[in-house]
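To begin, one chain is listed below as structure tokens, in the form predicted alone.
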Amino acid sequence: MAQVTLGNSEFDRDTAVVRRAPGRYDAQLSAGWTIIRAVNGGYLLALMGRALGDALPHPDPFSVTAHYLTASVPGPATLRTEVVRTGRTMSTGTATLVQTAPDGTEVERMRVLASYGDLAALRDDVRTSAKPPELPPYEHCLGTDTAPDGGSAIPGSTAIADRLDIRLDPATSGWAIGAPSGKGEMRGWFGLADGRDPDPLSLLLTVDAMPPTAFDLGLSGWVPTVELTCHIRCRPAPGPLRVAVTTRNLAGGFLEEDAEVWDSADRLVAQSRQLARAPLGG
């Protein structure tokens, strides 16, 4: 039996998994990363990434795709991994997360397909037209302690908000005072509340931890993820991250969210796209 963890921050403790046998890990889904009653999808992705990083011979997630089948709840969970292929520079594996229902039946919550490699071994040439989001200084952006009238910049009482240090660009936070822009944009500074520096694993959380762009479209309520694909492009430098998320099309009760994550060295360190169900509220 071996515990797989990388540090002693709250994020590391709550994403720790215990290897019971080859390809099988036990985990405890923390209530600290919930939205309403469901466990956040980015936190779950990082948890799965932890197990896959132990099961595969390469250390870093390159591309991770998750399908969320049913909402995960705080409590015990079992993760099962399978090595699909190993090569010299990359390896591929799958993982599933299951929980036991009150009637004793096993319920699969999510399924992941991931490719891992070594970010430190990548070439340092960069040719890009992408640019970091333009944000006001951190101190001029809105956090949960600076929202109007002392309210929260994230509506509702969500445990995950206490574990994150998010400062939203005022231009994309009008929804917090009932004046959404209608553009479907969310931008801001991002970090973990305990000051833990970002790494490839925590980036899997970051891409799914900002308030939903649906809020900027004038909608409210839970926005459950159906599918999420994340690309980790390089190991992030220490310091706060900048995150920009956009939605261009809400139709048929579903919307996409495209996210970019930039580090303190102005490098694009993660990209993601997810399909989510639009909330019913308006």
Second form
2 protein chains.
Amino acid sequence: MAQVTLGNSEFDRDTAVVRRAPGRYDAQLSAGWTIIRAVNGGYLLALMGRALGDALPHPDPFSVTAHYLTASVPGPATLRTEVVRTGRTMSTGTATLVQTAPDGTEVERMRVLASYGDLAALRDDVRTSAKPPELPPYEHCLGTDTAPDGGSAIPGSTAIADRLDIRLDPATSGWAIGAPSGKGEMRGWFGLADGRDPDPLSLLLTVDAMPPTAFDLGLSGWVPTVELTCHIRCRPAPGPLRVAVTTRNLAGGFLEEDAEVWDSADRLVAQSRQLARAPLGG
Amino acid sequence: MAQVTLGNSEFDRDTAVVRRAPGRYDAQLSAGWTIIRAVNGGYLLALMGRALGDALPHPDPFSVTAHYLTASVPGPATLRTEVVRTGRTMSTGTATLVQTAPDGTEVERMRVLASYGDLAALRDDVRTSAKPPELPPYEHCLGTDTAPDGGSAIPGSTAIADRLDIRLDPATSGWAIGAPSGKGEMRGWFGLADGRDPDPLSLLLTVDAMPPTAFDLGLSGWVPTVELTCHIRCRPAPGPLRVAVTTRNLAGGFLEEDAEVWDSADRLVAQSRQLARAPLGG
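Next up, can you give the form predicted together with another copy of the chain of this protein, since the form predicted alone came first?
And the full complex, kicking off with our chain again.
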């Protein structure tokens, strides 16, 4: 039995996993990262990512895919990992998260397939045509404790909101006062509320922590993730992150959300895409 | 033992899998879908997708992720599938593809995690802001049997080229005559050479069948896929497909390739992203 993480932030404490045996970990899903009653998918992804980082010989998530099977609830959970392949520069593994239902049966919550490597070992070439999102300064953006145009604060504030420091671009927060842009975009500043700096694990949270782009399309309600894949491309520099999430294709009752995360050094540090069920509300 | 597919096209014959037992399939990786010596990753994905479509209760791939572990070679292969969860509208499974090395050991080639559903059962709402790529007419685009500006045909023609009918937008084929655009884009018309119409399985091939965007960035050489995720969003209408592939972030020795596939009815039928190792050549 070994405590895998020694970080002292809320994020590190709440994503801690305890190795009980090779490939088997215990965790406590914290009620502090819930939206209404559901545990946030990005928080769960970071927790799974931490277990895989312990199980695999390489430290950093390069590409992580999660399929969300059933809704996780706060409380105890068991993680099982399997090493698929160990290579020189990368290794691949799977992970599953299960919880025990009230009737004593084991229910799988999510399944993960991931390849890990060492971000510090990568070549330092950067040839990117992507540009960081143009955001107003942090203090001109809107958080859950500020009020756009004198109206109410960003709605949907639940436990997770206390742990995140998200400031939305006013151009993508009109939905909060009944005036969505209709473009399907969500942009803003992102940080952890207790000031913990970003790292590859916390980026797995960041890519699934913004309000749903569906809100900016004028839809309301639940947007459950079916599948999310995240590429971590660079170890983030300390300081605030900028996140831009875009939906291009709302069709057939599903939508994709593409997220890009930029660090304070203007590096594109994470790219993710998720497939989610579109809310029925209009 | 049951032949899972009865299609009579090259694609259907070459992606056929034979069920030997529940969750176990035999396949022959065809030399007809190779690039130089390597079996194309999209062809392999379609083959895995066919086995999962047999193993799972739902017919169509909604989200499929593959991690490519070692290079597959033409010849016999074994696929094993596992049903992770069966839901009412979707089901989730994993698949692995193994081959026997000359020394008799079993080598895993790729691991897949996927969720399946029924595309025919989806709501018919379409609210997409994405636009099909603007392509010159098919006859003004360049194939492996045509020659840009009187020069040689598109290079890299190998076995797979005989089975595909790809016509590249001249704007993204300058690399073939030593004048890459530098933008990291690849656009063109896509079909199967024998005229077989597209379906969800063949879309899994389509998203990984264009020349690498790295060529348009002025790089040459091998671009091995680490991971590829494909969302099938709609059953494609008969007729030619339009494919647009874009790279925004070439950094640290890796790049992403985002592919969008549009059908003849102007529907966005597939979205994919892959993480690949960037070629070292300049």
